[in-house]
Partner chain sequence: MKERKTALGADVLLRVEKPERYIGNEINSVMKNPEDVNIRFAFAFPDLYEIGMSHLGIQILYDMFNRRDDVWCERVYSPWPDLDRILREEHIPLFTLESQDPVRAFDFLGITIQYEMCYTNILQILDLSGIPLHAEDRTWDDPIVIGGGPCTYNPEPIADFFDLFYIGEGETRYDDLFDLYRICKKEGWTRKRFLREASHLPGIYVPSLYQVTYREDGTIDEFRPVADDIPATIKKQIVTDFDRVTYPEAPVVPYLKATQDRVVLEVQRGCIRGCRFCQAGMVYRPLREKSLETLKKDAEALLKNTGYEEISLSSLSTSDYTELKELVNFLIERCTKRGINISLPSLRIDAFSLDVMSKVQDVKKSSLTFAPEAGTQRMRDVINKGLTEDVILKGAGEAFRGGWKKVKLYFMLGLPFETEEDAKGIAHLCQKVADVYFDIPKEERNGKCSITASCSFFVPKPFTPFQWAPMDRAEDFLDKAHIAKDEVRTMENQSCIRFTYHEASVSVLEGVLARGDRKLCAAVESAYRNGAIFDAWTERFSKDAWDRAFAENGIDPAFYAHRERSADETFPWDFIDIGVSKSFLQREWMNAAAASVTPNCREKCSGCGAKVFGGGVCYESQN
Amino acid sequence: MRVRIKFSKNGSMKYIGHLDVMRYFQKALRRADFHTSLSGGFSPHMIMSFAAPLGVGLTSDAEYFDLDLEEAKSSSRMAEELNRQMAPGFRVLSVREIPSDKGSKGMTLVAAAEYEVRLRGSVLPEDCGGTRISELLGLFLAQKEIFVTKKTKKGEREIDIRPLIYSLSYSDGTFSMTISQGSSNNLKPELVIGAFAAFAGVSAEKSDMMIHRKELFADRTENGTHHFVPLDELGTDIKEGIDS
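Mind pulling up that one chain's structure, the form predicted alone?
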């Protein structure tokens, strides 16, 4: 059986990198006495995979990993038992059964993400009040192309991020956006805000931004229109009857 576990990552845990998060959950699963499936070979390990791991310094309400189990209890009981092992800043939000085929893996399905971004201090000038920022956003999004410099393992290259921005708005000091995410066409929120700041005539570095991920989505496009579905909605709850 394969389950998808959704958890939040907040507070000081935002400074924990992906590999340490993975090791943390492996230990928590053992303490919670989960009957996990193990890989073969000389160094067996839990069969688990994370969907779009979060960068250091970001908080989130929607982190996911898929886990293979030999035996399972009900969804609510597994979430409760795992939460007993969580340190402050981590909380398991759901445990849902998903298909075991490769195409159903979260890391394969991720197509978009929703973020909230707040800027520290007075990065935007005083004359850029809420109404003015919203007007500038309209002009920013009206552009057919928005080129930015993206750093890759092979160096730097210019990319057009406009097709990768599905929505972008501003209210009460917070930018909200839904952008492309995944193994291909992966757009980071700091690139979007940096490009908008440059459009507004100011500079905004990643260190100026407080970035919070709200959700990760799969794309169920219908008739050419994007239909984004949260990853946990692609699973089903395991009922109490399975508990021994």
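We have the form predicted alone; now please give the form predicted in complex with its partner chain.
The text that comes after this line covers the one chain and nothing more.
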């Protein structure tokens, strides 16, 4: 059976890198005595895959991994048992059953993500050159194309990020956005805010930003319009009856 586990990563735990988060959960699963499926061989490992894991320095209310189990308990019970093994800053939000086929993997389904970004201090004053941020944002988004330089392994590349921004708004010092995420067309929130800051005539580095992920979505497009569904909603709860 395959389950999808959603967890949050906050506070100082944002400094834990992805590989270490993975190892942390493997240990937590063993401490909680989960009966996980194992690969064969002399050093068997758990069969788990993370969907678009975050880099160091970002907080999140929506991290996901899919895990194969030999034996399951109810969703609520599994979440509770895992939460007993969490360090402060990590919290398991849900454990839900998902189909075991390849196409249902969170990793391949991720299409978009919602972020909140706050800028440190006075990087971008509320009243930027006489224009309010929210107004500027309207002008920014009204552009047909927004070209930014993206650093890739092969060098630098100019790309148009406008089609990858599904929504972007501002209120009370916080930018909220839903942007393209996934193996193709992966857009990073710092790139969006960087481009907007440049548009406003200031410069904002990643180190000036506090970035928080709110959700990860799959895209269930119907009739050409995006229909974003949070990854956990693709799973179903395992009912209490299963616990003995």
